[in-house]
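Presented as structure tokens, the chain that follows is alone, the form predicted on its own.
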Amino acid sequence: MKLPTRKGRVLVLRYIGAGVVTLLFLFPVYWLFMISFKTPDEIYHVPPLWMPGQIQFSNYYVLFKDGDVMAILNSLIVAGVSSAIAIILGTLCAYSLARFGTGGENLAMWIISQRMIPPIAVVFPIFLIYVYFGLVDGYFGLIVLYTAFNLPYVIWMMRGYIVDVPLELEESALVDGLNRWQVIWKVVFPMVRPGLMATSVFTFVFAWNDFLFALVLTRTEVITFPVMLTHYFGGQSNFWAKIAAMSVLGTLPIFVAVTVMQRYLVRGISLGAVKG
């Protein structure tokens, strides 16, 4: 029997280490899914049950029956619309910075610095402004706020991708008769598509996961997914079945977005990591 070489043993140890780390990270996800299918007796069973006795969907049914899933829809609307607006406006601003030097060399740095402001430092003034203009607990107010907070990130990332597009391609297109808008649509957008997709996913995730602004600026009409989860934590007891089922439903849109965009995401991140 031929013994494995030192290189082979190191490779096996790496696979074992990677497998252990993967299991550690996946275990909370597995446990969340299992709780969402368990009955209350199984959830509080001692010792803990690794698998439910029977797969049942009553925990999900309760969320639909009580209308709690509207929080998922609210998050989808707010995160989706604000991300789309931020991507469109941010890409155009980034093009202006990259190609025309708008604002000088330091404007881009100033813009990204706005993204680093702690939300807790500005949430109270924003709340007062929203109360004055009647924007609390509405789609419009949250969409405007998330768009404003995501714009610096989009501008910074897209500026790096656009700078990397060879200027000669745009000049050739202009010589061939295209106007500036056609150059952006037909030349620049296809070249920066991976970065555009990666930035879109991260922008969507930022808006989807926001808790502070949604907690302060919503009441009953536009409660988002993270805020709804906190309603299941009580002083006397926690509704673990609802928490698990809602968490699974709230994770699905992010999982689908990352899965669909995976091809662009990996390439976009690798490019943006060194060019942003």
The other form holds:
Amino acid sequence: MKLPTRKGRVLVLRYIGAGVVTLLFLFPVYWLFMISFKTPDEIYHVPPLWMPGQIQFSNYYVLFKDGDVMAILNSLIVAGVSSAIAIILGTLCAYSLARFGTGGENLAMWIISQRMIPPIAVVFPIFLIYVYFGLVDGYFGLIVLYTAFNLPYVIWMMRGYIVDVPLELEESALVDGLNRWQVIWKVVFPMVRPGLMATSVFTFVFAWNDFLFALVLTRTEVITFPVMLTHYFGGQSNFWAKIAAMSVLGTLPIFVAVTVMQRYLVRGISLGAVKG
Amino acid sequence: MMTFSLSFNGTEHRRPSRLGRVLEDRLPYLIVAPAILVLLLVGLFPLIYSLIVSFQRITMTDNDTSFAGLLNYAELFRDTRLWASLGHTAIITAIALPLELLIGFLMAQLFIDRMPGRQLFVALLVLPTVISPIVAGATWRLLFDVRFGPIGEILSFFAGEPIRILWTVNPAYVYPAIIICEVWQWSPFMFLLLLAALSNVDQSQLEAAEIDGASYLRVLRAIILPAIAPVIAVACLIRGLDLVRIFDIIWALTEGGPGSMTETISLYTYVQGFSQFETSYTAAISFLVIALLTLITTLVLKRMEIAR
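Given the form predicted on its own, corresponding form predicted together with the partner chain:
Below, the chain from earlier opens the complete complex, with every other chain and molecule after it.
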């Protein structure tokens, strides 16, 4: 029999630490997930039950039957379309900033400063303007807002990625007779694709998770899922079955996107502060 | 070999159409324009509009657009609930931010060395940070529930006697409740940034220090912290700005209550604008918030410049 080496013992300790930390941070998610499969009796059971008696989907079924899943669909439409527009407009803008230095450092700083403005400070005037133009509770209004909200982020991130593309590649493509548009599409675009993917995921997540704008600017037609969630809160009695099921449905798309994009995550999350 | 110029007029190779040439000559401006237009329209225009409104006398009952001078801004100084809400915001930020940083750093230390399965742990730990803050708030409201929430049960288990805490109602516990939720959601964010920063620290320096027999604390102070300081600064700036405008989590957990005990500046602005409908006054509050944030950001950025 061999005694474990010091290194081995440290590794075991680190696994224990890692397990405890992961358990602590994932327990709330686990609990929410389990609630979504419980019957009302099990949800309101005292003391709380750690596992549902059997996995049943009636909480989800209710959301589908009542049409509440429209909120998820609305979120998908609004977040999806606004992200796509922000990515296209933002990447083109970023290319100009990165390659031609359009507007110099001042324009770049102004763009990023737009991101620092707290939503609560602009949501009120935007609301007044939207009321005036009849844009409240419509897809168009939210899409424009989320596009603008995400543009500084996209521009800032993509500028960083484009600066990293070797200039010689573009130059030789131009020599070969491609025009600028072709250079952007055939040379730059493939080079920055990983960065583009990560940025897309985050623009989607930002729009998907927004609560304040959606709360103010939707009524009944284009309610997004975070707003729908708060409709299930009711003073003393909250509809936990619905809250849990809706939360799970609303987290699923993000979970998938982030899992797929795991590798590019860190740089995306930090405005490019860390080249991870 | 011919040298190459980056000018967009360099179309010697081909004769494109006139329209094509114009498009290419003006390209730097053409492709910037749509994005800037959207930002001006949705970012700048409402701000200017709001500035004008803040000098008027508009309320829900009275659409009086006459010039009010600095009346609304003077009112700000008399509004005790406003300053209280700024105080609540400051308390939450001042406690949550260092906690998130510390926990994130400890987590990063735990995972800094490679070990099999590390990628999976990191992938799982990302989850709290990417879920919607309103979902995070709802989840913790569920966990904190005094009757069928598991936290009371877990605390009772460790205490050996029944513990029943009205987390979101009892004034002594609402701040801990908010901060626990906030720290749970954003420590992993700090963790991700610091993990990346720590893996960029110069390994040869660390090894040299180890050979010299330097203590961990000394290595931390002399090598690690200076190396990751810029990332810590950026992380604190991003999270700090987010904390100052905290809204979703509090909405889900306490809705500002009990009373207005946990009302932050964002919640107060919301109440003024959308339940009291004090239009002009809300606009004035918005500008106070922007002024404060601009001041803080500028100061922090200045310090960061010096630190470099």
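Residue numbers count along the first chain shown, from 1. Please read these numbers as outputs of a predicted model, since none were measured by experiment. Definition used throughout: the rigid core is the maximal C-alpha set that superposes within 1.5 Å between two forms.
A movement of the C-alpha atom of Met261 reaching 2 angstroms or beyond is seen between these two forms when the two forms are aligned on their rigid core.
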